[in-house]
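First, one chain by itself in structure tokens, the form predicted alone.
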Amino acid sequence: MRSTLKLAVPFAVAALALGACGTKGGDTTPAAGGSGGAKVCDQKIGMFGALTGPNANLGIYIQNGVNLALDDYNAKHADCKVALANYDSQGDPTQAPALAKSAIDDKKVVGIVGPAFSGESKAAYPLFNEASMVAITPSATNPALADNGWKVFFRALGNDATQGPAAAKYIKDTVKSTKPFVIDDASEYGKGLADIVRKDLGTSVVGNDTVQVKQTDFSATVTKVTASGADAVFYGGYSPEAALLIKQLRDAGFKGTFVVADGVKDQSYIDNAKAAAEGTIITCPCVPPDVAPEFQKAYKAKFKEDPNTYSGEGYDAATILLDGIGEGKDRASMLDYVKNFDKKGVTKQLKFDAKGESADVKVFAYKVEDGKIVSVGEIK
């Protein structure tokens, strides 16, 4: 396991003088050209995701991180305050567009936490990026987001060019599978995760499938894998489809490893799979919650559970986008004061490269154990 991080940011945010706040009241829209002086009060940050729908646990479980980082902030600059605008994508990329645009037009935002999800992100950054609105995620995990020149695209996590080779590795040296079976969603996140696994697991590689998302019959992949004598199987995409499919998986007398991905990271897979989510393997490139044992306090006595998938990416994401505005920064000021981000989070060092990557990446992996997620370790 990695080593334990302390509750850096807040701390440092606290440091900031409540004087900096400036004059409450008047006119709250940020100063035209972005000069990042003066302090803007009344301003918010927006947080873009599926709060409702068939995913929106990760989306709640973000929310949460960003609401405790608000909390944080909040209580020592309470004479200048930020508020959150919640934008609910339903995790559908056709809503997006017009979600980002709704953000663009409330000038008081000043940054987005998110899009949470690969498919979401593809369709709103381009607008974000022509508004020049600062947006980090903290979960979208695409590689392919990064390469299109958004100069306002920043990833609060490792993308899949991480995750993929890590969960390949898992199944080869852990699983220690021979015969390995590969299925993806046709989603922007699920099939560009599952393509590079396939590549990585090359020709041991026994059979692939596509099936869809709110797809619920899945005999005919069944079919394929139990043919195929699979010892195991990766599946890219969602908690929905990945419950239906192990459940039918196990009913047709798969006893093979079932691994999955950071989309399927979340209690409701349990909940709908039951007994045959048993023994699942998910990687995700988020952190356990007790490598920040002070977060994992906070969040627990806010929410009384222990922060969940994203919920630490989250609150980072949130804390960088604070600490600009807690240092006079507008949304035209913000993007440069993101590019030069560094300071360590509840998750990791939070630095960004040139194309808005995470410079500190780590995957680890979790395996459902009695009913519940557990961490078992990073994938080295």
Given for the second form:
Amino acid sequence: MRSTLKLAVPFAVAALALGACGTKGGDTTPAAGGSGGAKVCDQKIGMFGALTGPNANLGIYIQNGVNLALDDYNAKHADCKVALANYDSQGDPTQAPALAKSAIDDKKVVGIVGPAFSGESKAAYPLFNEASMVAITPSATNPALADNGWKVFFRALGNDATQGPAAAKYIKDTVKSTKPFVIDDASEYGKGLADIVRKDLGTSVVGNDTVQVKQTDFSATVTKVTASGADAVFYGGYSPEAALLIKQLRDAGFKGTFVVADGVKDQSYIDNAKAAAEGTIITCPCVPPDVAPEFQKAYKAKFKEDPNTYSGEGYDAATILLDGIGEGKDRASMLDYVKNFDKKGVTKQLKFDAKGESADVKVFAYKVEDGKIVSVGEIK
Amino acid sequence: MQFLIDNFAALTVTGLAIGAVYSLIALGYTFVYGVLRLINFAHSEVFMYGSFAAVWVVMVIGGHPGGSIGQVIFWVALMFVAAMAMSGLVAVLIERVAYRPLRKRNAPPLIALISAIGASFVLSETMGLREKIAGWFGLDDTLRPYVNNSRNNVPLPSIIKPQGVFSIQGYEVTNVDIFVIVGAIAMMIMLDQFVSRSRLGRGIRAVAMDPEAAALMGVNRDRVIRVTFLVGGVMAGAAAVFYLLKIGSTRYDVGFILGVKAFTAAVLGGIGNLRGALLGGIVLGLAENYGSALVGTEWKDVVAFVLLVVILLFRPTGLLGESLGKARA
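Next up, can you give the form predicted in complex with its partner chain of this protein, since the form predicted alone came first?
To see the whole picture, the full complex is given below, headed by that same chain.
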């Protein structure tokens, strides 16, 4: 510890000197923030989620948003940049605890954007909580996550307790399904969501099934669906299985509507299911890109494509942490800062309730048309 | 239970189709075991490489939905050629690199097993990292469509639209179902005939029965082993094409679960026994589907493996008994 201090002091002094130069010329950045002591530079925020593996797209969309937020911040604070530390869980809950540990052990990491999925969140949050490391998830939607009493838990979007009923409502009111069939993948996210949809659809559900993550042959499930005469299928799960499932359903002559949730809102779903994906309804508590035109423009300039699922939420989550860093917060003081945060983000008013849930929540419906995911409006 | 009875035909046909794929892969395990008394755990990767070769060849020639009958037959034929060639090559390569050096030094079987598992990981990860590997040679941009998202599912461009041909008990049996089941069984009959009638087949049976005596009778053991791997690989390549037509996508780790299933099928039928592999695969495919129908899809592996254990309790050498040599003699 002492030796780190010895090293850190000259660095801090140098940083202060540089900082003093940087703030000349009417730059109104809040760099010389509240903490009063020597400003700590060279800090990091963590990005925790699937960056490789079959669900990597969802992680990368978020990571792009985070990177954009970092660029914004670093452009304003060229004297004291913040770096990104990636924790690639591949979406796998079994890898999450070790990654969380390594994030905690890196003393420069001030806060985390993530974990991206519900299963890995459940595995990683107890560790973050113990270490008082703030983690703002931009995408994990399992409602029960908020009930664990983790004080570091924050969710920058609506959860499945709002998404599930919205999906059920859409199936009932817009698809006008009288015989829905509900399938889940037994994951924390998929099962949790499907159970809510089952409950909301009530007695009209003609059948249920559970498949496995990494399963490729869905013949028994397909038979169950076609035999039930279902006119709509809801699938709670992620895109690799959803793509194979809808392809096999269509091959077997299923004509109804396929409804999925945010875990499938990813281009790879369409790439894999091809024509079978057409007409799929995707619900998502994520805002369509055109809600925040400026963000859309900046994102497009950097990544040559429109913002995708949870890019905006990732940007917002990172912005909260970066604002905190800008005001001189460290890992310990970040918690109170995020708790009391109340500013307008690109997706919504960023404010959390006592359980760490977003105060302002909307669910949108999307549809696959001509190989693209297009927004068809908010589900109200 | 009522569900199973009502949908017996549908569950049977789809179970047969996936079972036929298990059988074809199982042949590779059983064949190598019969000759070398070795479980070739890298065989699942042989299948995986075949499936990628099949997908790539369709991408190269630009297969698309709605081709004429002639075009579709040509595409599928090319898939077979590419997949069988690739799988055969990989299988022979595995034998050359991972097993022969050990055999020459009389390594104990356990060492060969580790070598097999190692080869499996190397092959699978090589495929999973192909984007990076292409990058080393500066080819990642030229090969973009082939190496992109190398750890994701890779879909087969849709070339056949499954269409109902006839219906049993309300289930429309599709052209793909029929092609997969009939094609796979035809493959296995051909192989069975090859082993029991051809000169090389006789050599394989001789080495399986008694390697020393076979060598004394002038059978070239190394050659027989190479042919064994080649034939097992070619069958896995065929399985890959059937699998793609039925399922529609592959992935660098697709071999893992399929390999376990096919190995199970081989043991179920009696490892080292060709007809056993056929029977084992089909029994496993059906059991999975019936099990899913009875107790829920999430239990299908449980049902399949409970069945395996129960059968092995009563018939420890599998349904049709072990040995390639004995079954044919």
